Structures are given as structure tokens and as C-alpha cells.
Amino acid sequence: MNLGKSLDYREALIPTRLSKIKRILMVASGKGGVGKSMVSATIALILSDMRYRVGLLDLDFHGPSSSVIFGVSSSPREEREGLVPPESAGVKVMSIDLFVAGRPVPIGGEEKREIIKEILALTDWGELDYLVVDMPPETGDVLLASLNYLEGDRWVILVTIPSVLSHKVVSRLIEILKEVKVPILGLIENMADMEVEGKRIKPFMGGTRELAGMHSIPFLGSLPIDPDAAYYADNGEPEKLKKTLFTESLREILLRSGILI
């Protein structure tokens, strides 16, 4: 019997924290470099703009960027009930980057699991309609630990780009999610096309719609490469990010998805 684990107060506290959240939207990709963090942050921004109470939890240890996109630099505020996340554009933002200030985090899997547990146990989100979670970009034990703790009315949105490598990784992720019985809302294809000299071109091969069909999950839609959105995200200007083609395309996907409360 593992008394240390059974007496861990955090594991009892996490369900209490999450009980105040109506719906959890986990955004996952299985690998980095496909724009998962941008999609996560923009979903949170869109939901806030629709007058929902929204939190954004960034569990991407390899490249936490939520605080940058929302222009947040202050640490969470310590209150009697826990850590209160800073807020920007109506979104409560909690990220590992708020504690390490952009420095690399050279830690292993067990340490990452402990940090995830600590953040989930100590963060006081208050009452939320949605908690959007930027999931770890992997298919291993840290992802599984995150799924284990994030219980409740939860759904996964998968993000890929139209490339063979990305499709192989997200295929593995889909199988894992099905195995642990986490409901998948659908698959989003990011970086589908871009404008060059007034024409829309496709820089990658495609096939994401077929991939979704192969796994019997919904294909939610495609998102463009949008230099304006990238610029406003890099410079922490969420109000301007709202007005981009990228955000409008993602807004349409959300409205079609049928998951909005």
C-alpha cells in the first residue's frame, strides 16, 4: 500500500477545484509544432468574447506560450483559497511560464506529473463555464497523468497539420484517447492554406479529412496560416488577435461543433 499517494491532499483537492467548472476542453496534438497552443489560446479568447467565464491552463512544458499570447507577465496571486490566475481579455491564465519567467524547465516525467498535480490542486479558478487546457505535446505518461486528473464534463479537440508525420502521431493519440475512453470532439487541420500574391495556396499535402474518417471521428474544419494572427500572438495583443482571419475561422468551427453550452 502506497501511503504517500493515498494521503496526498492534492488528489482530494483537485476534484473540488474542477467541480466549479462546467466543461473542460482539452486541446491536444501528440507533438509540438502544429499550432496547438495558438488554437488553445484563441479558443479561450473566442469563448470569453462570447461572454462565457473562461480559464486557460497551459500544460505545455516544452514551450508554454499562453502568457505571451495574452500579454500576461504577473505571477498568480496568493489568496487564502489558493492561487488566483492573472486575467487578460476576460480569460484567467495559468501557465508554468508564469513561475519560470521564460527560463527552460529541465525536468523529467515524474517531476512534470507532480507540477501538474500541484497546479490543478492549488489554482482557484472560481466558477467557470469553460476551462481550456493546452495539453502536453506527447503521447506518453505525462499526457496520461493529465487526463487522469482532468475529470468531469471533458472533451478533447485534436489539432494536426496536413503532413504525414503529424498524422502518424495524432493517429496514435486518437487510439490512446479511445482506449482510456476520453470523448473526442473532433479533428482540426491547422496551417491548411495561406495567401500568396492574392491567391490561396496549400503548402502541405492534405488528407486530414480522410484521417478523421479513418478513425471515425468528426473533421471539424481547417485553419489558415495567418501572419497577422501570428504577429499579434507573439506581441501579446489578444484584442487584435480577435479580429484576424485565423480567429474568425476558428470561431466558425466552434459554432459548428455543437459543444457550446
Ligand SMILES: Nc1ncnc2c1ncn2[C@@H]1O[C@H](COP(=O)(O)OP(=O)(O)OP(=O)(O)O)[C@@H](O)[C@H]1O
Given for the second form:
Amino acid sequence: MNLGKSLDYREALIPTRLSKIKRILMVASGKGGVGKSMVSATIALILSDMRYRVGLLDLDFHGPSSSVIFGVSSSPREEREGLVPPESAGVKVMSIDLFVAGRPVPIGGEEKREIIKEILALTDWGELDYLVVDMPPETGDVLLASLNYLEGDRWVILVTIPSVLSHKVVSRLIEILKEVKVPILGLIENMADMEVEGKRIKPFMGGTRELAGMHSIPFLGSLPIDPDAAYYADNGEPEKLKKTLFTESLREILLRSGILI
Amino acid sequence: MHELVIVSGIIDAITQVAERENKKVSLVRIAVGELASFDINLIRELVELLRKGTCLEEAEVIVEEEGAVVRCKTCGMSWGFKELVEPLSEDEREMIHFLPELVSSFSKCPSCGSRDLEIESGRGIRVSQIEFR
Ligand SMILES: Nc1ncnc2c1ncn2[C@@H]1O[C@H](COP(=O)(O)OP(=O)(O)OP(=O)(O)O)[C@@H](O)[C@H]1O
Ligand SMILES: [Mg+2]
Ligand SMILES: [Zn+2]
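Could you please show the structure of the form predicted together with the named molecule, as a counterpart to the form predicted alone just displayed?
Zooming out: every chain and molecule, the one shown earlier first.
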């Protein structure tokens, strides 16, 4: 008889894993380099600071990010119940980089989907209040497959910078998300402004609030360009990252957003 | 020991299909891919242990190894476990044990050096045949 995917152990395991997670926050941007990983990691930090049980799943194959920001390098522990992610600053961190330690992952879409499925099936998060997911940067099949597997009480948080190109890509992503009917929590504008000689200046054109309005999705707020936050993120100092202007701004956004359980 | 999770996942998946088809399972063939270096005897023991009280209790269950074939998409040559996985360190093999697709991160084509490798068979564990009665 035709076995198809119905006899795939991962299809049986994934729903059981996700049933122990109260809420999934998927951070996506479509375009790379706009701060998706930084926003994902910082959301996980803020939630953990509020005493929630938090996991961070990095599905970005383009080099290390979550593992660097959290300063974790140990590979996941193999236990009876699956792979146990290493923990840092109270957050359980699972990332492809923990398996390859900085090596390139020269694989195509089909292989990426297999890896994502396997990680979702094997990772033993235990009980979580939140799983924050740094989504694949593509707007194609790898992203769609991830959305397909990540079922439950789930919300997409979109990140863009106030530039024409980033707006274009995030618009395309919003259309795709609407087509597959995944709920969008709203749009965050990263790198909105910066401090120069005591004054706040806006290096980009802006217009992100209007963009959200055009797509009828909530505008969640803006995050500043914060060199301290970037420094602590790049050097794996999550406790210091917590005390930056970037994190403070993101905390306010989360408190206002209505996403807290 | 994530073998335990995988075997229980396989039994769950088969149970779901048997319930949906509303039929009894008579035979299941489980292919254990060579690439992921599973201990096939451990898989057999786990299957024996976990099938008790499930729809597989009375079925014939065959657990067999499936040889690894990995094709280089650049030059077209095909390779096996011996060329691609055996030369690696224990840690590297452990990563391929979890995620077989990572063979492209740790190995390259012995002939042309390309990392554009495609797993044709022997990836991980899968149900290769199921019969109902
Ligand atoms: N608000 C900010 N202020 C200062 N630096 C920032 C800010 N947001 C992001 N960065 C920096 O910009 C770079 C890119 O950010 P990040 O890696 O989070 O982006 P990404 O969208 O995940 O990109 P990628 O496509 O590489 O995954 C990083 O070095 C990060 O530290
Ligand atoms: Mg990233
Ligand atoms: Zn080759």
C-alpha cells in the first residue's frame, strides 16, 4: 500500500512534542540581516526574565546566530526522551549550529526540510510556556514546511528595517502568511533610529507603521540601532544584552502586544 | 539513546495508520539506514520491547539494514558509508547519527571534492513495507 508520509515517525512525534508548549512565537522577516535573530533571542531573554519557561529554536541555516548570542557551544545531550538542548540565561537553545559548529551547511531545500522535521521530532523541550522560533530566512518552501510543522497556538512576529527593499520583502511574506492563514501578531520596525551626539536621528526613510496599516496588520513598535546590544549579542553576553536600550524597547513592545500568557 | 524515541514514534505512526484503515497489521519491514550508524541490534530489542500491547504484537516485524548510497550531484559518482562516514571522527559521526543530511557538512565527494551530495538511500530509519489483513 502507499505509505506516503503517514508512516513517518516524525509526523507522529512532532505533535506530541508541541503539545507540551503553550505558545509558539515565530519571528520572520523574509530578508536577511534585518535583526531577525537578534529580535528572536532577545524576546526569549525577556520572557525568561519574566519567569516563563522558554525555548529558542534557530531554524536559520545561514551560519551561527542564536548559539553565538547565548554563548552556547555544547552539542545537545542525547537522553532517553530525545535531544536535550543546552541552556543559557534560563533559555533552552536549539540550533543547527550546535551540530555543525560553524561549518557551512551546503544543502538544498529538501534536505533543510528533513533536518527541520528531525529537530522538531527529536528535541525534548519538556514543558514550555513559549517556544520562540528564528524562522528560515527564505519566503519559499523551507519556510512553508516550517509553518506546516509548527502547529498550535502560534503567532508570527515580523521584523523589517525601514528601507524600501526590506519593506518589499516583508510585504511579500505578509501575503504568503495570509494565504496559508497563519496568524500575524504584528510588525516590528528594527533599526528605526540612533543616537548621534545626543540627538536621535533616523538613518532610513521610515514608513513602517504605514506599511502595517496598508496590510491591515498591527504595528507593534520600533527598536533603535543600539551598538551596545549588537556588541553583547556578537560576543555571547546575554546577561548584558538584557540591560540595553534595545531590550528595554522590545520589552515595552511585548508588554503592549497582548501576547503574554 | 534517541533510538527509543524513534522506535516509539514508528510504532505510534503505524498504530495511527492501522486505526485509520481499521485493519490488523500482518507484516512490517523497518529499514535502518546505514548512514546514521544505528545499532541495529538495539533497534531490534527496542522493537521487541515496545511492540507488546500494540497493534504490532501479533505482526511479523522485520528489521533490516539499508545500505547508504550518496550521490555527488557535481560529478555523478556514488559513494557509501565506507568512503563518506568511516573516515570521520566519532563526534562528527554522532552529528550525522542525529541529522544524516549533515553528511554534506562533514564530508565531500572523494573524487571531485564537491559538497553537493544527495542521499539516495540509507538515510535514517523508515518503514519500508507494511501489510494488513
Ligand atoms: N537594533 C540594532 N542595533 C544594532 N545592531 C543591530 C540591531 N539589530 C541587528 N543588529 C546587528 O545587525 C546584524 C544582523 O542582525 P541579525 O543577525 O539579528 O539579523 P538576521 O535578520 O537574523 O540576519 P541573517 O539573515 O544573517 O540571519 C548583527 O550583527 C546584529 O548584531
Ligand atoms: Mg539570523
Ligand atoms: Zn563528485
